[in-house]
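There is one chain below, alone, in structure tokens, taken in the form predicted alone.
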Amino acid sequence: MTARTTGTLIVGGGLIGAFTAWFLARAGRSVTVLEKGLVGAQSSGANFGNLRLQGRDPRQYPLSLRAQAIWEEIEALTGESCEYDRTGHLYLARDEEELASLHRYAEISRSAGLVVEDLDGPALAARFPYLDRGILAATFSKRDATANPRLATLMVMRAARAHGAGVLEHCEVVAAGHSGAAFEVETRSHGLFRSEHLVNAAGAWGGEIAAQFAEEVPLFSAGPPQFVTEPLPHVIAPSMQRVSGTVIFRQIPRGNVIVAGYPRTASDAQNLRTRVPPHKTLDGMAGLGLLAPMLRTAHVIRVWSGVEGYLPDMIPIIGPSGTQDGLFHGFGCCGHGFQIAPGVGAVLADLIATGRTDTPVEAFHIARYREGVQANEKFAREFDSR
């Protein structure tokens, strides 16, 4: 069989696999991506388009800040929009409980730099007077933003395209090794392929390519219930979260206000589908409208969900194989995905590149499985029990 050969090849056609062709194309690197199905069409285009920094994982935070520069010029390195819009974001605290969660958060997002407001309830109630009163205390960041998750991947892969990477749709991966000399990757209709290096950008799949390489890990796959609401007019500025996660949302221009929040529900990844239970859009309007009365009684017009990929420490995969040399990863975001993505691909490109990355990425290699690992606290509490 005669076999395709390229410099890099990227399994997943996603927002991580999309910035990491564009960032090996621009460096003049030889690359091919290979998706199973239409590029960003899982949760890379499925998502709620929150850039947040606010609540990370303090490990993360030099990889969030590190993409959300990449975000934050986005539009103008690629040419197109994807409606990036540097709205701020609000954590919301209604009990005693959120408010230790909230100023936890805070602390820790301070330490890595990020510049935090602190509101109190009357502070709140006179920047945001459409929120209920009983909110008991908020905290603000200007920095994080949301995006157009529906345009972003499609336009980072069209610049990819554009520096010479190819992209081949409709072509999944059926196996995947390596001879000795090259990585050989057989595909389902587009035959086979060589390369130097290998990229599991795979999403919610990326543990069948890693188990191929005898790394198995525990990733699962789960979305959370998302809906939209009918336009109404524009008042809602900051993309806002109640603290606890059951609770996200946010306005675009449009008037559309977009919904989202936890627990989340186990995913059909073969059938590539969550379905949203209805109670839970019913809870998810509820929840709504104690933190916006405004909003209580607001038509929904389209309910969705994603594939998401989830690991029990709720951290990523990223970097190489502890396995094959030229083998490296960037999968299981944990619903973190569409805002690290830009660091993910640009930290898989140094790799690639040079054999190193200025980013500490060390605390998400995929070897941390091989000795176990303790389940975040999150790991029960955002998940429906299975």
The other form holds:
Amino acid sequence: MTARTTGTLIVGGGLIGAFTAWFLARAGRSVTVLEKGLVGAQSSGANFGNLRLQGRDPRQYPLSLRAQAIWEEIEALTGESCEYDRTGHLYLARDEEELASLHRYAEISRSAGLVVEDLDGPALAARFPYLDRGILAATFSKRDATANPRLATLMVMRAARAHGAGVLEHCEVVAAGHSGAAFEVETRSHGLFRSEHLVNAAGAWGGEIAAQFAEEVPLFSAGPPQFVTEPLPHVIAPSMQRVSGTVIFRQIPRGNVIVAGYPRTASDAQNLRTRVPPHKTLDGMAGLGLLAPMLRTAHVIRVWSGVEGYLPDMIPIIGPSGTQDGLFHGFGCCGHGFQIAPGVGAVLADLIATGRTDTPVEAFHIARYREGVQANEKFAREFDSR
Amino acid sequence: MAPILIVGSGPAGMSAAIALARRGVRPVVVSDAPHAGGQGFRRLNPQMALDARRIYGAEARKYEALHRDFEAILPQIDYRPATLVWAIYEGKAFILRDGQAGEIAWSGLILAPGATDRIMPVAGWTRPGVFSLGAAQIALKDQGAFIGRKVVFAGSSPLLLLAALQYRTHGARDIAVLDTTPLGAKLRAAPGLRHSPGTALRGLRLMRALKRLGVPVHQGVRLEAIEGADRVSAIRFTAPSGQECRIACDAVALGHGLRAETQLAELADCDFAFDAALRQWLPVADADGRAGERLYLAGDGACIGGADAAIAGGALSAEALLAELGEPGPSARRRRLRGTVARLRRFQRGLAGAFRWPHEEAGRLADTVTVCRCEMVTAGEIRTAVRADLGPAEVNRVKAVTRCGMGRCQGRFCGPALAEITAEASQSPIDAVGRLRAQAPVKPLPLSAADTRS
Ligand SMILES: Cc1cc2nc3c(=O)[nH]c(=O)nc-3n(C[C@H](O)[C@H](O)[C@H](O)COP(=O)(O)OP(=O)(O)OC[C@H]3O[C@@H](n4cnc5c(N)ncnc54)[C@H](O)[C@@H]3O)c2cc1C
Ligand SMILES: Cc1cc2nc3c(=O)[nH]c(=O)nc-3n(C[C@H](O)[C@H](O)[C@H](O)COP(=O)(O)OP(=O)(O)OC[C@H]3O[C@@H](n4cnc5c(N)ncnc54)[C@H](O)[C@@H]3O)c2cc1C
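Alternate state requested, the form predicted in complex with its partner chain (shown: the form predicted alone):
The complete assembly is shown below, putting the previous chain first.
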């Protein structure tokens, strides 16, 4: 079989791959996405759907805000709906420790230019009467939003296709290298591909692609337990979460309340899926009932999780390879890649087109692991051995 | 040591419990049903003067024997009715009883969760007055009630004739049976039925009895629509001659065979294989029902097989599990049970030909027909999603895009039709479109269950 040649090959048809393809194709560049399964069927299609701006890693704000601006116009640009909704996001503190985090996060968010509103107990009770009175305080950011992950990746990938991007499903990359003249990428079912640029957007599997270029990263896969209730009258407008992350919830217009919470669970050996331990579902149910007592009569109808790539410093790997010119990474999003995906796609497209980007992403460079990095404080709290 | 846990108190679960109790083992038996008996041998409401012989006919003696035997062992087992197993995880069953969550650890697990009706939607099937065939029987056995005054039994299932006869012998005069399987298909399936001449004969007897009692049975019809303003007023169908017919009625019992309840098996990590004869995915188990380490499947939940196979399969799984635990009983008994189960399942596969799942009807369904009752998703929405650019040809992805199968029943009712429509719209073979993944909770779980955890 003769090799197919394309300008940029993207390994992975998740949201990062889709946005990268869309930006490149829109700029008239040739690009092909290789997806081992179905587009948007992994993390990008299973996640909670939060486009949260509050409480991000301070180094990520420029990228995150660039991403949010794209989210805000993506439906108009593609002509499709992914249920993007500027719901706002409410952080809730129920104890002193959370109160301290609440203030710290608000300060960081404000320094990044975000408008964050402080709400004390009475203000909360007036505005969100269904919340438990035991909540001490909250912060509200109205630019935060939500979207439907089941629709978003397909929407962006279709738009990329409309601009000429190639997308191959059921096409697993089994080996990747550089011949000196071009990237050579071998697939299980579609033969050999050649390209000038290669993007590693393989999510939780990104470590395997990086390893082909002698870049080792301490990536592992896990996912938070999630569940959804039956549809109920739609009253909860913003997306809400305890600052500790033990309960995160939002209600979609259809009426279902979607719930997630830490600690996360490691994916099983083959990395094919992350189970949801029933006791974590029960913990989440009890935790939700505590925040919104009116939901105590609601019924849970389904649980699920996803396979997400995490790194000990809890920030993704974004930017050029440290070993191979023309190779760019965008993987290991540590549980917050849905929000930043448009930004990551835009940055990678910048780098491929011009070799540089105005959005600071140095902190996310893969070479940081050469020195060995410090684990984030969230790391111990947000995972457990189960 | 943790006990042996049996999930389900239908013929399979009861029979497994009886076999264990007789060997001096005390299992825990949980079932979300308030009374033992399951579907086939559903406990007749003792507060009503229902005559078991009139309902169960020739099976009445078996019904009585099973319930008698089960009652006799009650002191030797830990029986927990009205208890739902909503998840299985790392050697534990997660239960819900009286609104409270709990756990049961086991040393061996026998899953006997049975089956539910399989439904092929038809225009108007969501109208009030349309029931599943099982519901029509439950109304009679539990409440001594009919689902209407003029009931039409429509679809394709041996239970169609059985339910019609049960109604007729209880006085329902104005009933009719619309069987969608062509007579030719029935004749072609006949050789397969030799595996259980007794059961086949029972089927013929049902036919004859209905004829004798003057119940019209229309063979090989095509259901066109269930009509009515607020509720059912008629059912329209095409006769094999091509003639359009309509029967006025106020209730329809609809069923196209059975669909194995396999969620628990999936949560317990069983492998699955597509059964071409039954046209559904079933958990993989060996001839004893063994599907994993100290894990057994019995009854309809393992493979649609009917009450006799469930009774034999329940006992077989109990014997095999005891053997695996180091306490083998007489091997001749196991061999005999194994033979019975295998023969009855072969028969059941033959029966699947005689009462065909009309899968091709999925392609004929009008775009406007609702497929998913919980989320109100139409056939047209499914087709649009499948045919879109990058549209999925896999049922879980179709569910993700359309919400079909995402509601309260978790695809129990719409799952089979969703698969057929997806296959038809994507021009894929049915076994290539996958099956809806099972996720806990198996049935809806009230949030308040969590704070009463013991
Ligand atoms: C349960 C859950 C909830 C979450 N909630 C949120 C949230 O609310 N907000 C938020 O911002 N983020 C959230 N996240 C994180 C977010 O979903 C991810 O960070 C994001 O989707 C990552 O996108 P991706 O494209 O990198 O990965 P993926 O969507 O996993 O895509 C990677 C793709 O690469 C493919 N692939 C891998 N290896 C190969 C190969 N060798 N050849 C070909 N293809 C390959 C995979 O099949 C996959 O489709 C959540 C994650 C999970 C699991
Ligand atoms: C609606 C219907 C009507 C039928 N009518 C007849 C009939 O009249 N005559 C006849 O011979 N055959 C009938 N059958 C055929 C029937 O399949 C067999 O006769 C026989 O009942 C199968 O036995 P079983 O033990 O495998 O399953 P079932 O009899 O279906 O029993 C399964 C048991 O498991 C329990 N269960 C299921 N899931 C859970 C869970 N998650 N947690 C706890 N408990 C659970 C159920 O409550 C039930 O008690 C009917 C089948 C159906 C579906």
